[in-house]
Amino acid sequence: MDIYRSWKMFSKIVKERNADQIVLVTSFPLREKLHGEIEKIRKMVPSDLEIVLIPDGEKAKEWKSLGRILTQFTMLYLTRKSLVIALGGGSVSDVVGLACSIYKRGMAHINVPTTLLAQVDASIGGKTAINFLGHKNQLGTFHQPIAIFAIAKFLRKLNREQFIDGLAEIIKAGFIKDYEIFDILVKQKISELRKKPVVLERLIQKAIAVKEHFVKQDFKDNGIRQALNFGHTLGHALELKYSLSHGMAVLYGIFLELQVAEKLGFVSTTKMIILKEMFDLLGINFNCHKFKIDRKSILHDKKSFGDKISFPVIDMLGEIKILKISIKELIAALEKCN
């Protein structure tokens, strides 16, 4: 799986695939917002381009949305030789990847992530999923795209919240593997970061390198890849319950998980100071006390098994350990934090 930062190789890769049909799946709002880019894609493919539209955001990751995609695939008579292009944020790549993995037992797709979050995290690594019964990413598969086109131009259209969502995953990458990310971030103003493409590109490349480092070692997420879930165990428990954006939920999750780690015997003072610097940098007024995490949400976490859970903790900046602890122990540590 290759990640490209321009359209240069797009036509070549699509033509080499020799697909019998090509379908683009995107969200209703993006069809209008990215009309010019969609027309560019249409000109770069060797055949007619069918378009399938789904909702945006977390609504894209509902059972109904997955059904809509599969229905359209069936009505268009797609085959295992067809090619699907997923154009959108992380939710779009998640649900389209899942649809492609189960339609006729597997069909090729290309991810074209349009948000910073999707470019540094969601579109990479082959994880696909939808939410189910109020729980995050409960139904999914592992299905790699044949290529990812993370075009820098898309990032110019993001609002502040979308930009912070992506930075949350970049900050996570700094904690678990590459602490030099913090050295870059503390010198920047978020309002100016998008005006510094060289600096932003460096951050993106670093975050992608961290993601690939863990994915290559453990594609099926049975061991060390779970490091990428730092901030997500507790973050996911808050995301759907409180309708938080993914990035904000991860930031809250990192804050809480550092506190829990301290209760488990891992000193977190230095890490908390750095995280506070990141909050100030992002202009976030942080208040975790208004949130409560349900035990049931943790029981439904993908990393739980029996009465235990895999819980990533930061040992030193850039170094992470995966603890196997009881859910009871995790809840007790969390209650002490509250």
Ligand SMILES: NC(=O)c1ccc[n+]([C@@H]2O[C@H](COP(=O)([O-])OP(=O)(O)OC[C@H]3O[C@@H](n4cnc5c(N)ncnc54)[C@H](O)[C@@H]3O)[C@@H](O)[C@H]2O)c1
The other form holds:
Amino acid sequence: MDIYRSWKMFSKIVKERNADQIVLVTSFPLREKLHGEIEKIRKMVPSDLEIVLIPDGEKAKEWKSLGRILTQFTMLYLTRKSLVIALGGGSVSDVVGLACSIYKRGMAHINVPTTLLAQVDASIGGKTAINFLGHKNQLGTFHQPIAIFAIAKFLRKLNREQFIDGLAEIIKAGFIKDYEIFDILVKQKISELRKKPVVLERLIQKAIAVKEHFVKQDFKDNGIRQALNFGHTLGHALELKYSLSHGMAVLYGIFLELQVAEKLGFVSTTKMIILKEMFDLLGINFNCHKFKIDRKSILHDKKSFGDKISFPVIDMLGEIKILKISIKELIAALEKCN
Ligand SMILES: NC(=O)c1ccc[n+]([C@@H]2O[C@H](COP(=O)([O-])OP(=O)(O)OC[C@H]3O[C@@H](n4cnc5c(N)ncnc54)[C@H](O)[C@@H]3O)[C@@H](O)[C@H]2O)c1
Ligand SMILES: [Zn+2]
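Next, report the structure of the form predicted in complex with the ligand; the form predicted alone has already been given.
Full complex below, order starting with the chain above.
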């Protein structure tokens, strides 16, 4: 599965698939916002392009929305030889990937990620999901897209918050593998990063490389891939409860997990200084006392087993260890957070 940074190969890949029908799934607002790009895709595919619309943001990842997609697929008489294009942020690629993996036991799809977060993270690696009963990514599968078209032009329309969301995963990539990311970030004013396509491109390439490094070694997420979950165990527990965007939840999650790691005996002063520097650059004022983590949401984490959980901690910068700790120990460390 390849990641392309331009449309050059799109027609060829779609044509080679020889699909009996081609369907594009996107959200209602993105249909309007990205009208020009959708028309461009229409011209690049060899047959008619049906469009299926779903709710926006996390609402796309509700059971009802999955049902809506599968209903539309059925009503359009899609077969295992059909091709689906998922156009949107991580919420779209997550739910469309899931729908494609279960419809007739598997149908091909292409991801066209349109947010920074989806381009560096969510669209890559084949994890699909919806949320369920208040828990993040409770239902999901592993199902790779046949290709990913991460086109930089989409990023021009993102607002500041959406941009910071993507930077959160880039910062995570810095902590778990490639600390050069911080060198690049500290030299840049975040507000100006969007006007510097060459620098942004470098950051995107680096974050994609980090994601691919872990996915290649452990596709099914049984070991080292869990490094990519750094900041997510506690981040996910906050995300739905406090209606935070995924990226902000991850940044707060990194803060809390660094604190926990320190209580567990991992020296994290340097890492905390780097993170605080990142918060300053992004204008984030984080007070951990405003948030309470529920024990239950940690129990529902996919990395928990019995009363234990796999918890990624950074030993040296760029060196990750996956600890198995008891949830009780984790909560106790968290309560001492300052
Ligand atoms: N599967 C994975 O490996 C993985 C990894 C990381 C995150 N995720 C998931 O991804 C989701 C977050 O993804 P996201 O941050 O892309 O959010 P999102 O998909 O919810 O999109 C956020 C907002 O951006 C808008 N948007 C999208 N593209 C735009 C564009 N080009 N211009 C202007 N607005 C645009 C959307 O309409 C939406 O309102 C979460 O549900 C998270 O769990 C999955
Ligand atoms: Zn994430």
